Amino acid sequence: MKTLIFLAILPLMSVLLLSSTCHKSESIKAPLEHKNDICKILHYASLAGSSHNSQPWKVEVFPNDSIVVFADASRLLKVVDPKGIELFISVGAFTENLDIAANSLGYKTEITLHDTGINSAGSVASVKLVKTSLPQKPENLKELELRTTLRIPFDTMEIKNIDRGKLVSIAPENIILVPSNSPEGRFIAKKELEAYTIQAWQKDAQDELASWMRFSNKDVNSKRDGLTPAGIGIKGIGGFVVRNFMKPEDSKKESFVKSGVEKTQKQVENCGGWIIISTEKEDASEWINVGRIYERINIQCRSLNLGFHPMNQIIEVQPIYQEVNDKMVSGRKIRFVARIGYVNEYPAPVSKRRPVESFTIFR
């Protein structure tokens, strides 16, 4: 009965997992209020994005209030990240989100980035605080919680002049904003549906994503990471349905996949633009700044009332991305792609978190 059930709902459930929203946290204000500051400071900073929400970063308190930043290479995606660039790039939006947290409750910091390898156990950053003031800008500490990934259709009207200065002005060096229905835009478009497709259908990306879905009730409360239903959206009768009728390895069935590019197809139809993030050098804190300004994009797209949605498969596919890499920014080196998009409304953001205490040791 349980595999009669399961074959009927599957496709619809793929075209839910794939269309909708990722992001945020679950409502922990109660016992956040009688935490110390570091405590809050570090929750914010893990409701940073990153890559199958895998959350690969650590970090060390000292006690004359200096923290420092590793990357966790036990979380690295091998088949898709093998050089953990994507990793640095996770783990800059958490520096960022860190800084954000800090100066809105009255710190200022002092971030110093180091150039460390994958395989090195160095820190990437350190970050001393010292406290100014009281608390300030609240406001700023609510638009971390909001930050959310939207993997629905966006409004494919072009973004607006002031509001593509207010994005490409975060990093006008690193960022280009490429209308989607530039020619330059339907060539990203027609390149990110072929990637996604290539890695689709590849066996070693496929079970390495059915290694971070977290379907089960068992999975998701114990492991808090990952791809969960909530997160990913899928609530009432099909969340339902995944947590008890489905595995992992149920994405990887062809039916799963099938929908998933066609869903990847009208995402990359429906869009305003293309935001591209490149750096001229190759190295750990040039990955951790690209970090620090996706994040700082994504938060002022949610002011913007514009979706946000990164689409990298573009950079882990090789050689669609030396193409891409040619045509739009020769003698550069692309890092970050993300289509974005003005929405009528979004949905209230929820995933899972880690605690602090499991990703911080306090010396």
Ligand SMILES: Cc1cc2nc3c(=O)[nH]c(=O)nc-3n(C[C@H](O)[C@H](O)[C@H](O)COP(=O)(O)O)c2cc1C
The other form holds:
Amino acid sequence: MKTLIFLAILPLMSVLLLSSTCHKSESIKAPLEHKNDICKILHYASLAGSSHNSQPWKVEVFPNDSIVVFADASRLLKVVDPKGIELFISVGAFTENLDIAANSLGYKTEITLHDTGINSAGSVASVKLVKTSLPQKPENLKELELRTTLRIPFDTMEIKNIDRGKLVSIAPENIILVPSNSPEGRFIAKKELEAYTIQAWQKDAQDELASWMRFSNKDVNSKRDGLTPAGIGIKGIGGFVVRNFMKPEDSKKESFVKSGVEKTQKQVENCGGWIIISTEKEDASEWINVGRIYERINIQCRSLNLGFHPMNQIIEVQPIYQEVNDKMVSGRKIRFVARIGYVNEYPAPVSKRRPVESFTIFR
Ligand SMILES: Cc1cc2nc3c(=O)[nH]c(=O)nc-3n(C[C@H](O)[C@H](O)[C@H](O)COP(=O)(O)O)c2cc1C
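Return the form predicted together with the ligand of this protein as a structure block, the form predicted on its own having already been given.
Time for the whole complex; same chain goes first.
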């Protein structure tokens, strides 16, 4: 019932959100013919997932309907992602949503990826929009609204062949789907838990995570990024206590860390498969591409009723990463790992996004 009510009011919420994000911006000055469409496209782009919900993107929009996408290095997770690989993956997910949203509104897109480094002020991608008379596809926008990370336990049933085919065909060279009940699946589950546990007790990673925790309603609604109690699945009385009586610093306390490890054990034991995305080459445009693939898989999983949960600690904790990489892929680099599995009910997305004007400059 709750889901039905949510689905019924979702279009209204989007309209309200868009009208409040796009029109009050001081930075939107250029006399763009398609300004409203571009605001809408950028809002949908920002619904992409990102590591710690850091939303590390910036864009510049030019009067010829060109959008230049940048990585926002000030949002880099220096401890767990020192090379900015996950930052570029997040910007890639944003670029994928941008592409889907533009196509849904009848624009053809030409996307050029630039091989830029994390410390360069250079752009990551340029997107040229060309308005066409192609029919609009609002159902694709709806898919972007419904995509979410799910951290609940999933069914352990094996992923059906037909669904496996749909997921792997997104990028057959980059994607491996490992059944959770196979020896490799059990190996990944074990290593995920080990990696999570190591990182959960690591002081500098704890500090970094705490800096992205948004516990109070005030913080959640003013910052509109980071990890919220609802986002990390702390609901009911627990959610009430965290929202009202805890500070982000409390996430470093032993009891909080231990409950995270217990939760992770349940998560790794309750899934139907593991998605691994790997690349052959190592540069920013490859990582952007991984982000585009990740976003498409997450969207596809939502429509197949498959929960999708990125678990990238396995690639952030170096000794574990080496071991897993050597065993699972040869001559390639694993860049993204997620557990997937069927769910009975798909909860609505809860994580916040910053308004379009906070990351956009209209030239
Ligand atoms: C590169 C990348 C790495 C991520 N790693 C993790 C992770 O290790 N654990 C986790 O629970 N979520 C992870 N996430 C999911 C993000 O936390 C999530 O996308 C963000 O909080 C926004 O929530 P949403 O996906 O529901 O919109 C990752 C996402 C990305 C793009």
